[in-house]
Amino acid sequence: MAKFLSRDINLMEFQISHSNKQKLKPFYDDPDSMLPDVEAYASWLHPSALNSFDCIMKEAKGKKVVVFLDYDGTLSPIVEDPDKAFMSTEMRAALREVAKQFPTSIISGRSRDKVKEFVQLNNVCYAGSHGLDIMQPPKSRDKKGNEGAFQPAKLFLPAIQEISMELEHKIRETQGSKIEDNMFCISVHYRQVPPQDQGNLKEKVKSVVENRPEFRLTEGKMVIEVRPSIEWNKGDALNYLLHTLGFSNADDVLSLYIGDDQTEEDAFKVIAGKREGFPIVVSSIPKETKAWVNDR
């Protein structure tokens, strides 16, 4: 798989994890801050998934490989305008080839329709709203090929639409703010909001949900999100997709999950718990992670 993906992501550093390896300290260099001294730099390890390709292939030998991917920051770059987070032509071609070889799913915080619009491929499965809106994988569709969707938070839709309208009214005067309706998740982007106004914006968003215990707030990269307070996350979505694809009870399955945000950690935890797969974090800055780092 790496020989396809590496065409577009070989400049990204990946932290690779596998549950049967000793946990070590990864090094991350932050391009926006001063580098540590040389000795501190050398004391950290920052293995690359691409450099560990042989290790992954050794583990995958004789197993069914299943691929899970985030979208923003993984298949596309992080950009100022979330509506312009386009995939490159090379990445789309790489993803198409990967999906020909292995069952491939994209699990994103975006709405399912939005991710599909960005990706423009029919040979992958789409899960939007952090896994709250999952298209049926091809193997599980009915005889007529109807897609259907699994939506565990469907009853929350009327309330979500109400919150979306209230948020529009609350933050419309905040310069640079942007609301993205992701169907089962409302994302308030503040990447273009002046730093001195970001705290006030967050308080406005919190005020909308503080008396709604059926909703909760989560944060990502320059985004604060309103989500239903149900026990469902990207880890649950991963398990659902494995089950629907017929791999939930298989001993010969190896899952690869590549993502860059905090919401990926739930999926990383699932893979680590199964001891069957490689969670891979896309990151160039220090962050807490459930991933275990491979030694070299």
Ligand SMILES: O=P(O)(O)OC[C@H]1O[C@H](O[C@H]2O[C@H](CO)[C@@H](O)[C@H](O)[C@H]2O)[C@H](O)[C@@H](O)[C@@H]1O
The other form holds:
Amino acid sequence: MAKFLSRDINLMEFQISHSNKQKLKPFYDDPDSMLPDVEAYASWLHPSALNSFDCIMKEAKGKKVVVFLDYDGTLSPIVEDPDKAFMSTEMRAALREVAKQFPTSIISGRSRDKVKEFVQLNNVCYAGSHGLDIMQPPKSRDKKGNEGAFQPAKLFLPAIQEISMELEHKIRETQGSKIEDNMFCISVHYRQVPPQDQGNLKEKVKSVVENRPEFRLTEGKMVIEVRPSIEWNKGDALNYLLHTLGFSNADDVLSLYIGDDQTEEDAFKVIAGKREGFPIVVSSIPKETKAWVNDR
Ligand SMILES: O=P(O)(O)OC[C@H]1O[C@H](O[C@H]2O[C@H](CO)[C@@H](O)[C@H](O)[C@H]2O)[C@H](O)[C@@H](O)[C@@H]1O
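Given the form predicted on its own, state the structure of the form predicted in complex with the named molecule.
Below is the whole assembly, all chains and molecules, this chain first.
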């Protein structure tokens, strides 16, 4: 069985990434950098992925397993500088093995190119901007083998660039803030902004989109994101990928989705709704989730 589903390699990897998280110094009340409340965690009524390993194996028997992963906080530890969220060599090796065995996709909030640059694997399918930029799986490429991409928010690009410039101008004086261009989304990071300035920063970001109903704001881990207001999320991206991979009507498919953030809930909901897969949440603290199993 592929290393991804092995207690010894992959799931252990997630624990490794969590022990990294716990070593982070507490930074401006970020839940990811806090030590977990052991009692609360133990009473969290979600089965553990490690303890449910045999059950997952039983369900997977005779089925086509399809793997979906998030990047930040899942394949790489959460770090203070988003440009330094590198993946460990061990994680890359485990992922390479998984992708040899099962169709594997990474659905990230980052730009597609950035995730690919971090992951550096060719046997994985990449979806960036929370699924607004999806690389075509090899089977669906054109005769010349051109990669191509599904980009449902392409029309928004000029406005996104405009917003990006306006944001640069508005928040340049907020010490510690950082804008990340994720192509179809813009991330405004405040992990390194002093707590007393964070509210003000959020207000500035809000002011940039308040007269633009075609955009909306979402919040992640110490990040506020500007996204096109179209009905498309990581759950839709998952369905799209299953379809292009030729699995949408198959009744012998088992999808695994592993992720840590709020945006993952849309994908968890899709898998939970299909009742043919396992949504796995990576979290060192109890939280409200649609996922059935956590990473411990
Ligand atoms: O969907 P994901 O792959 O999980 O991407 C979500 C956001 O992740 C990144 O930000 C988060 O991780 C950074 C590095 O550890 C951390 O510094 C930041 O505070 C986190 O919010 C990424 O930089 C964002 O653009 C993604 O949207």
